[in-house]
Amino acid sequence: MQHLISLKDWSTDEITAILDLADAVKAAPENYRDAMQRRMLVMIFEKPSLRTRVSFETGICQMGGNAIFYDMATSPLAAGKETIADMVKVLSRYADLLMARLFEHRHMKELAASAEIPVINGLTNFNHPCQVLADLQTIREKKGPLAGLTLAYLGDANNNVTHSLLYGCSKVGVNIRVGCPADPSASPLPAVVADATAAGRAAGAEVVVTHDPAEAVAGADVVYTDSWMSYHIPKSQMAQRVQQFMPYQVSAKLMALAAADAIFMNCLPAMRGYEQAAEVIDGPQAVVFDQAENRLHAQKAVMLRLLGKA
């Protein structure tokens, strides 16, 4: 039994082989309406969610399964009268397959360690292995080859986000520049950028943490920044973070900076007039709206993999 808990576990096989199948799904889904019949999802929300909730339930809808959305907050877990370990063995016993979007990455690990059936991270504080391997389908949808393409990141980079980036460019040979705040609480973990570096030297890409967001974005072919103010940000933080981060604000300048050709990407939620300016994200280089749409497609390869039905 496998599951998706970062993708830090997964060989550059294994990611090649989801990107593959989340192309074929994405290119004939009529030979898959039937993948998942009988199949039940159970997703535990514990944050708010528009793109997790909406693809994974309509994902395996479109294969013939089905889906139960569990709100986290009305559980006995959350009343404290249940631990994690009983209740994913008693959802064991009633699903085929457990998505959950939770705050605390070892809550993860823990449902993971005590699941009977395969387990998928829909996000954590940690990472975000669903979203980077549907924005790894689309640069590859946009650019070709992943191999030897580079990636900048702008703003804060001690997120999810970020850290599934660095851990998914790296091991496709994906060359990844995150241009961030000196400060360590805007950096990526020392821990992930250690093991992208060893990962990328494996598959002949670079890995480079740099505070200057010009150098961050010269020449590269795809630009990617993310929220300043995560869901778990109080709102009491924002005018001091949109200080620390507004120099790293992908604008028409700095977008120009990188190579002619390159497509920008943001995750969603955004800010227009805070991590990228309204022209940017509305512009000719965006392809914010594909990169959504792509969670789709690969979310329902990742649970066709998990389920055997690859």
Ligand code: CP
The other form holds:
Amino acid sequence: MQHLISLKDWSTDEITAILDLADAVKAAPENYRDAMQRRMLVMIFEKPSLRTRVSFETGICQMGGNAIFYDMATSPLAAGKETIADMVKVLSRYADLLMARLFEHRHMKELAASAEIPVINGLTNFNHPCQVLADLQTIREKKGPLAGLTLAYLGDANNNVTHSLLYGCSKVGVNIRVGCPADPSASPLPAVVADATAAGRAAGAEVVVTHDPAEAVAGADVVYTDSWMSYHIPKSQMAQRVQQFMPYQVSAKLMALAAADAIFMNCLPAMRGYEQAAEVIDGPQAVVFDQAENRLHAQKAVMLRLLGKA
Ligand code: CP
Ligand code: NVA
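Now show me the form predicted in complex with phosphoric acid mono(formamide)ester, since the one above was the form predicted alone.
Expanding to the full complex; the earlier chain stays at the top.
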């Protein structure tokens, strides 16, 4: 039994196979309309969501299965009456597949350790693997073969999406340059950078962390940013973070330093005037809605794979 907890655990071949399957599912969804017949996906949420919640439910329903949305706030676990292990052992008796969006990554690992069914990480404070599978599918669609491309990530880099981009890009040969403040609280975790650097060495990709936003984006094929106010960041930190990250806002001026045909990506939700200028996300280089759509196709591929239907 396989889980999707982190792209760190998935090989280059496994990631590429998911991207290929995601393309096949996107091209001919009718070929998969019965693939999940009578399969039940339970979706556990501790945090808000639009894309993850709706794309997973739509995805399994389009393949003949069903989904249950389970709000963790209403659980015996949240009431302090049950352990994660007991909860997941019970869910394993009802459902075929589990997707969870949690705060703590260690809770995701605990969940997977006791699960008798495959578990998909729908985001933790630490990473967001489903997002990055959809992102790689999008990049390949727009830019062709991944190996040798360069992605620049700007902004809050002590971030789940950044960590998954580091794992994912380095494994498939995409050079990744992270531009972020020098403060460790805004930088990717050193252990992730070390893992990505080693994976990149094997795949021919370079991993760079810089504090100069212009250096990060120079000539890049993809410019990527994410919220400065991730779901787990307290609102009280907003003013201080806006000040800290503003030099890394993807402005039209910074975007102009990337390759002339560069694409702009944001996993969404996005705030105009913060992590990017409105003219960038609403401009011709932005592919954010194709990126959001690919969550549906990439996650169908993940579900098919984890249930042995690939
Ligand atoms: N990108 C993403 O995961 O969006 P949601 O938070 O809306 O699920
Ligand atoms: N980094 C963001 C991603 C949202 C999909 C967050 O954790 O809120």
